[in-house]
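Given next, in structure tokens, is a single chain: the form predicted alone.
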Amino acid sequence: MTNKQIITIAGGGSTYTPGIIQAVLNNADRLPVAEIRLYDIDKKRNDDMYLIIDFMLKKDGYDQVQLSSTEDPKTAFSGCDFIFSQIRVGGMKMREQDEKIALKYDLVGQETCGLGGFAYGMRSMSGLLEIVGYVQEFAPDAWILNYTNPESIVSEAVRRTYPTAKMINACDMTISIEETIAVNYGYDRKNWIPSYYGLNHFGWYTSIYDKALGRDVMPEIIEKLTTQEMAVADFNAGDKTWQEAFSMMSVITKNFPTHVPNNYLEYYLYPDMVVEHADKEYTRANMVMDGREKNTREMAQKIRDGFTEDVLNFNFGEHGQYIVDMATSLLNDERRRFMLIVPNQGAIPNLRPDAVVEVPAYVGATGVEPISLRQPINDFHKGLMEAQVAAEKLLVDAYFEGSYQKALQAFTLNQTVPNARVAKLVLDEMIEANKEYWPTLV
């Protein structure tokens, strides 16, 4: 009988927390839980989320699960078994700055891609390193399952500082892509064994084997992507930005029809088209603040006001289930297969070994076992990836060394940036905007 676990959610006030908790409750037979702790430096958000999660637990008959919220790291992490990390250093207000500063210069304004992603990365490194440090002090045997973005950058920073930390870096975007394709074109994703390589938010499927059909369905999916309009799946329904992203996925596939792409590649391959369709005054951050964030505050207020009916209003998606599946695979040695962000070390044989890549991997009681491609990747994908890896490495160097020069090199090399002049203009403005969060660069 598996002991009941203590789970700490770092970034407990996140609007994604209810989805994670619902997935935990739905999988209580595989992940029995004694205690859930919400840790966040934003007390108001954490208090709101505590009310919502407490309501969920009681509504679903899980009164025996102990729930707490705290801003104290010792209380949050001492003796816990799993940490689900989803922190956002600077919150949505700084995400808005990231997006709007880049767009001001006609560059991609996006939270993980382009220079907005680099600004966020410089903030996130400090925040996640602090979390990992707390875990090493108060719960060194605990597993950290990390959703904090930008994943390639923050995982590189953690690897340099805490090389033995028990941490798994994952992104649910590939699951969302697969689910959207399957729903649109009449497949069951549960039958799929996908093969994929790349960097986080920067990769390609090489095959999608369907166990029920007994064949690789990727060629027919490529054909469908180039000829049939695709609508977003239910969990993103009504979100025009996701609809635009999946429409761009068709554009990428039409022009480069050898692989199914990650739709985030639009920011690197077609940055001009992305900027052309962007609203520079009302970005994705504004949509989230006026949507998910406002919705969460309203739910908490309803609970405070004593409402008991029609309180919860969520689109859960795959985000919570994916991280819970990783936890159960570790806990029960299930050796399930996931797309994970890992040091390359030969997984992609002709890419530098110290790159942080996203590839399929098995997860069991001893941790992560990446799957090697065995074959070299093509020069087009390799060239794109090499430039992105170098830019990310330079950014991490800039963080640790306090180097303005390395930061400028990273900004210049980012593939959404046309020249060094605009890279310097954006960097200087972002340094000013991020004085509270970035290390001093000299």
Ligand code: NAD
Contents of the next structure:
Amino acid sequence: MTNKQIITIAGGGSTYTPGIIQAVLNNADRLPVAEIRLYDIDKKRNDDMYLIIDFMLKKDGYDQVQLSSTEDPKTAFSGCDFIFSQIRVGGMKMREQDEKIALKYDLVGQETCGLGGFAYGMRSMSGLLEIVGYVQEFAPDAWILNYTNPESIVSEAVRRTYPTAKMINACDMTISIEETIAVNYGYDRKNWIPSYYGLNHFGWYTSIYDKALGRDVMPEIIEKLTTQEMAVADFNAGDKTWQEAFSMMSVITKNFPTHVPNNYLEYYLYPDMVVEHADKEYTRANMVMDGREKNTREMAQKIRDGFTEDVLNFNFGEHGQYIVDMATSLLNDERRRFMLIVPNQGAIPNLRPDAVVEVPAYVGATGVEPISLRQPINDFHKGLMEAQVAAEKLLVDAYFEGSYQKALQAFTLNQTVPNARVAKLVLDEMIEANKEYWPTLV
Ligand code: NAD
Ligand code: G6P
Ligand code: MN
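Let me have the form predicted in complex with nicotinamide-adenine-dinucleotide next, following on from the form predicted alone.
Everything in the complex follows now, all chains and molecules, and the chain you saw is the first one.
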């Protein structure tokens, strides 16, 4: 029998915590849990989440699971087995700035892509390096499973600072895409073995083998995407942003029908269309503040007010299950397959080995075993990826060296940016807005 585990959620106050804890409880046979610790720098958010998770534990009959919330890293991490990391340095308020500053100059204003993603990256590196540092100090044997964005940039910063950290970087987008495709076109995603390569939020499927049907279904999915736009799956029901994102997959596929794309490629391939459709006054950050964040506060308030019925109200699809599957794969040597963000080291043979890429990987007791593609990728994808990797590397250099010049090069090279003039304007405004968070650039 496996020892009962101690799980610490870094960013305990995150709106995703209820979904993740629900998945932990749903998998208690594979991931027996003794203790859940919520760690956050924001006491109010952490206290709210404590109430919600405490309610969930009692409702589901898990009273024996010890729950705590803390703002003290030593208390949070000492002796823990797993850290699920999902912090957002600067919160939604700074996400709003990222989106709105870029949009003001008619550039893509987005959480992880374009210059918004770069601004967020410059904030997020400090926060995540701090978490990884605490874990090295207080729980060096624990596994960190990281969802904190922007994944490519923060993984690169961790790769440089803590090359031997026991850390897995993952994104839920590929399973969300797969689930959405499956429900739209009548497949069962559980039968799929997808192959894929790229950078985070910047990649392509190369095949989707369906075990039950005994064939690669990607060609027929491409055909369907080009003729029939997808509707969002239930976990994104009513969400206009995600509906537009999944509709754009048809635009991408019509023009480039060789692969199924990651929807995030819309920001790099069609930045003008995205900006044209954007509301510069009310961006995604506003929607999330008025939606998910408000909803989380309301759940906590209902518990404070003594409600016992209809309190829990969230649906994040497979997001929680995916990270729990990683934990159980490590713990029980299950060797499940995931798309993971890893140093390339030959997985994509004709891309620089020190790029951080997203590829399929098996996870077992000894950690992550990425799959090598064994054949070169085409020049179109390679050229796009090389520019993006170089831009991200320059940004991480700028962070560690405190270099304005490197930051300007990174901003100019970003594939959503048409010229160096606008890159500098946005950079200067973002430096001002991020004074509290970015290192000083000289
Ligand atoms: P959120 O703002 O609701 O929650 C983040 C929490 O982190 C907040 O409670 C905040 O106080 C806390 N925090 C900020 N800085 C911290 C620090 N230095 N140490 C500890 N806690 C800190 O954000 P969210 O929408 O729930 O998203 C959380 C993170 O997960 C973001 O980085 C988001 O981009 C990422 N995310 C990733 C995926 C993925 O697939 N990789 C999916 C969803 C969300
Ligand atoms: C997907 C991506 C995440 C991203 C999230 C944004 O899940 O994989 O990396 O953080 O979408 O969602 P939001 O609702 O915050 O815009
Ligand atoms: Mn992601």
